[in-house]
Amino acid sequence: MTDQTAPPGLGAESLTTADGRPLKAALHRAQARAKRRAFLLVLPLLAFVLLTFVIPIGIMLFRSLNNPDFVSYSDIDSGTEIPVMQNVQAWFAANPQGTEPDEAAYAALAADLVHLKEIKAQGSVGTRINYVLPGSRSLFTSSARDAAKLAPPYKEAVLALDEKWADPAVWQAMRSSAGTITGDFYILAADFERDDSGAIVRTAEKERIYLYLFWRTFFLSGLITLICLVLAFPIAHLLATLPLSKSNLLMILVLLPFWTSLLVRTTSWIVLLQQQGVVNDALVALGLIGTDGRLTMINNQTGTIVAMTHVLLPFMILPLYSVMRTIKPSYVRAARSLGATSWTAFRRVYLPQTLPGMGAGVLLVFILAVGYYITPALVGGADGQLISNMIAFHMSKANWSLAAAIATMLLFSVLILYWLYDRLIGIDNLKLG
């Protein structure tokens, strides 16, 4: 650069580079070039995150609100969307909520049933209503089969096919489904439903399963996280204080589960924990229990807790170890030399320095536990199932919208806990390595 000694009164705009360009413009251009270079460097990672994380979550959120099966039918042969139930939708649009179905409503229903039979869409429409009102699919399939025989007066003719068409709950289910965007699946996932008038009410007590599964998921995940913390703390402390040759050997034992398939580890616990398994046989051989008193440790919550603790324990040990190995032993010795007891030195000096590793391990293990599926499915039985197993169940039944709604609620529940952790402890205090 030239003009390093500008005359008095001249600003930075008067300074120029060696080739005569204004210094301010040259700096701005250099900064822009550096930003573009940095963006190009992170572009592959950004594309990867968008394709594998952001876009799938966006699709899940959209799917939880979107279900057009009552509005249109996807024709596989032609690849087009065929409108369905148009006449019933028109009647709903012309008549407010709470209007009792009249002859015009049944005439619209009869015409739509004939149309469903022609395009063979009665199954998909019935399935869509069945999500909101269980047992409705057979009503649509059986009525569409004989819809061509219907003649005026349509109300009597339709009710002659099946008296369930007089049930206000059926018409309310169709009204709430008469749109591509609906919040019905979130209502169902929160153990609510719509009554005959369209008001949102709690489901019957015996039918409330989703909120209970959410509570069980978070309770078991918290319990597993606590057990992992209690077990991992002394192991990590031992790793951090042993000589390097011995700590490396112990670290190999900690990492060994990562080299074994998750499915193999889980099925191994089935062999160990079953009533005729290794653990019960050992207890019987030691005389601790009788042959008739074998413990039930599989297909229940005990199996889920034991197997998931084994799988997730390394995720707690490693963050703790990464923090503990940086703590100088001289700190504790100094505290003891000043009169502190061993417990006081541990509690006032050593433990606070391990909090970043504890926070990272607790958050990591808890979030992993909340979303676990394979282990509870294999060893949990009915009592050890988590909310992820219910999501998988609805996906296997092709109820994508309800599965997406439950998954979205789980996602936001975890985000709320993450936010609370940040507010109470501070995410900046996490230390993974």
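Positions refer to the first chain, counted from 1. Given the structure is predicted, the values throughout are model-derived calculations rather than measurements. Think of the rigid core as the biggest set of C-alphas that the two forms share within 1.5 Å after superposition. What changes on going to the form predicted together with its partner chain:
Once the cores line up, the CA of I59 ends up less than 2 angstroms apart between the two forms. In a rigid-core overlay of the protein, A47 has its C-alpha displaced by under 2 Å between the two forms.
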Contents of the next structure:
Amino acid sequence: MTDQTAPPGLGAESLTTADGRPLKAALHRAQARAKRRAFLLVLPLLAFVLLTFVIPIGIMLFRSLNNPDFVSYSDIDSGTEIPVMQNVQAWFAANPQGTEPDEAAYAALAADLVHLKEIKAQGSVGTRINYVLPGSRSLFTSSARDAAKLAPPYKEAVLALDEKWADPAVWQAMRSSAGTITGDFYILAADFERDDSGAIVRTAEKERIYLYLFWRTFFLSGLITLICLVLAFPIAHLLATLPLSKSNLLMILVLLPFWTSLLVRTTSWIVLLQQQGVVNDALVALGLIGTDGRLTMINNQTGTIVAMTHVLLPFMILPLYSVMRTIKPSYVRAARSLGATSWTAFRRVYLPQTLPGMGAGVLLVFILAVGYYITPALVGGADGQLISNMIAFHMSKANWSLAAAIATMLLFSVLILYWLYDRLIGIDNLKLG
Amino acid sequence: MSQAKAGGNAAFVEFSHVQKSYDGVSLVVKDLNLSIGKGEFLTMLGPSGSGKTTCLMMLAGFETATHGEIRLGGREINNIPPHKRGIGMVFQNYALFPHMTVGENLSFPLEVRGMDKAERETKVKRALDMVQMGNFINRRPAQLSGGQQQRIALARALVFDPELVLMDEPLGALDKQLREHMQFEIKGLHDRLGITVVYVTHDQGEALTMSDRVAVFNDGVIQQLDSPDELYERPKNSFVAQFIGENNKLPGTVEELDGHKCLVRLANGELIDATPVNVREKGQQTLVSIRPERVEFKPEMMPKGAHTIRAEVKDVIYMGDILRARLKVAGSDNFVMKMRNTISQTKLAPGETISIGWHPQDARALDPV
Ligand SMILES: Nc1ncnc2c1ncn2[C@@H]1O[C@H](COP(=O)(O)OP(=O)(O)OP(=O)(O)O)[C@@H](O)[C@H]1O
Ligand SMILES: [Mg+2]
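Given the form predicted alone, corresponding form predicted together with its partner chain:
The next block holds the full complex; its first chain is the one shown before.
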């Protein structure tokens, strides 16, 4: 409606302050101080995030691709890196993939085994090969023990020590471990392995675990997220509509789990759900089930679902509540006065306005659930374990590279989901508070 | 209280003996009796917390009456849910659905009535044209100015052709100029469509300019229900006199009382003329109320035999069309007199002493406060 134009001679470019400096420069100067101060204020947080988040994730990514255990041995006593298996590596470099190991190869192996024995690195190297070819660790430790006695011809001598050295799989495993940078751990984490010729093939059917665990993790997380949403919606609605005095009390009940240790909460579910637990006792007492028909609700998937839903529920309630609180009752009233039944008013007017809260809650709960570790470990039994439990398992076995590879895959699948979410719903529609 | 005479028409909306309590301890609406004729523009006017919104919500069906009956078109509607009442409503903050476009907002009431698409589109277009917002059909409410949102809210309340439209302070969030413009438009729509409007406001100017009748609320009770001119010129009690327009109050005791006239003695002993409104007997305490524009200080303008009292000019404020003099009368110095700003108008100077008086019917002896 207004068609005012800038006064003549005052184009945006030529604006200057009273003392003739360009307006933009003056503004920039005036703001620079404030910006510097703001930056100094966030500096500690920046350093903290860098130190505790960015760097560890970087290290994890690096770890998943890097494992030098077959190339060098870090001697704890002297604190130095000692190169190992150099003769075998030289032979690998000289002979292409698929070459049958000849006398030279066995001679190199014998020399390396002697060296391993000297610096006591046979365990470390064996473990590295063991990751790719289970059962190989003992091959290294036992052969290294007697390596000093080896004499030419080396091929017979080594094979006399242990038949397994003739296995092409062993040589293939050593060849693929010969670099510091390797994708082997991703191959393993995706249920693949290298065959004798070095080609990547699927693992035997009954040894495939990771992909299934990934699938189960995402399925259970999705299910838990859905249950949380269904349970949280009415509670959040109640919180948002009750008078303040009552909603405060309810809010305390919602937040109560946050003030109790995760361990206590999880173990109390054991008390409730175990075979001789409160729930089963009550069902038996009510005559709903017989004494011999007690339900198994803990140490299986049910346990994981129940306990994780409980733990994660507040993360769904809070964003939903904060969004619902801002939806004025006059919207639903307006819909009603316009002729909508209460169901239509809810569906067409109220529900769409809670979407940002639902989006935030769903994303939050799902991402937390995908990485959950302690609850499934405590109440999940065998079939309630998630992928994080597998990560923890490999970490406990000091197989850092495989743990890091699985963790990295988890991270990227979550990032992909996040990206999908952004494409479908839009991250700007998210409202956490 | 004056019983409503519904402008000759049969009552379209009727409250009878309606009471409302939210907490079971106090009554927010106390014995409300009100009948509104078809096609009438009735305004509920009153200070904050006087129960206006509550009455409107009971009519719309969002609050239930604690006691009494509400009838619409002769039918009792106490137990009819809001969506079956067919009443259009404009909310104070518009309540336009933020996730729908203007067009979707308007077609919502038509959709829930099961109207087919072609008919919906014509109706939406007609309603938008009615408020001159035809070009905004694809905008979201957040992309509209306050006044534009107001128009859309109005169009949405009218699009399904309700016979009764309720408006709760619909112009409360607009600036003065836009407000006046919208008052004019709402009034125009009312006249053109022949709908019945119940309008809530606490702006008395708005109430006076728009309404056929105004119900002045205070403390859950209708203090007076009358046409705007009656309300302004003949307030029935002190509350109404003070709430509507500017007013001078002179407390005193009734000295003489005969039918249509009385004499009131002020605290400093001076006598003034007044019309008895709700004083019954001699010796009673009263509050005489006089509009500032009805106060005269030139003897020739006063009727013969009228009593005059002395007044000292404290200051005169120049307000353009009028001059506003603040006088000290009977010991209190906030007595106001308004004079037309004409060429021949006498210029009063501060400190000057004058005699003031009025027509007895302009001074109304009301209940003391
Ligand atoms: N939902 C409610 N619960 C309890 N008391 C209420 C409720 N709504 C209104 N009241 C009380 O009822 C009285 C009348 O409120 P109402 O909203 O009808 O006033 P109003 O005349 O519309 O005022 P305003 O001009 O400020 O909108 C007030 O004292 C208010 O505190
Ligand atoms: Mg109100």
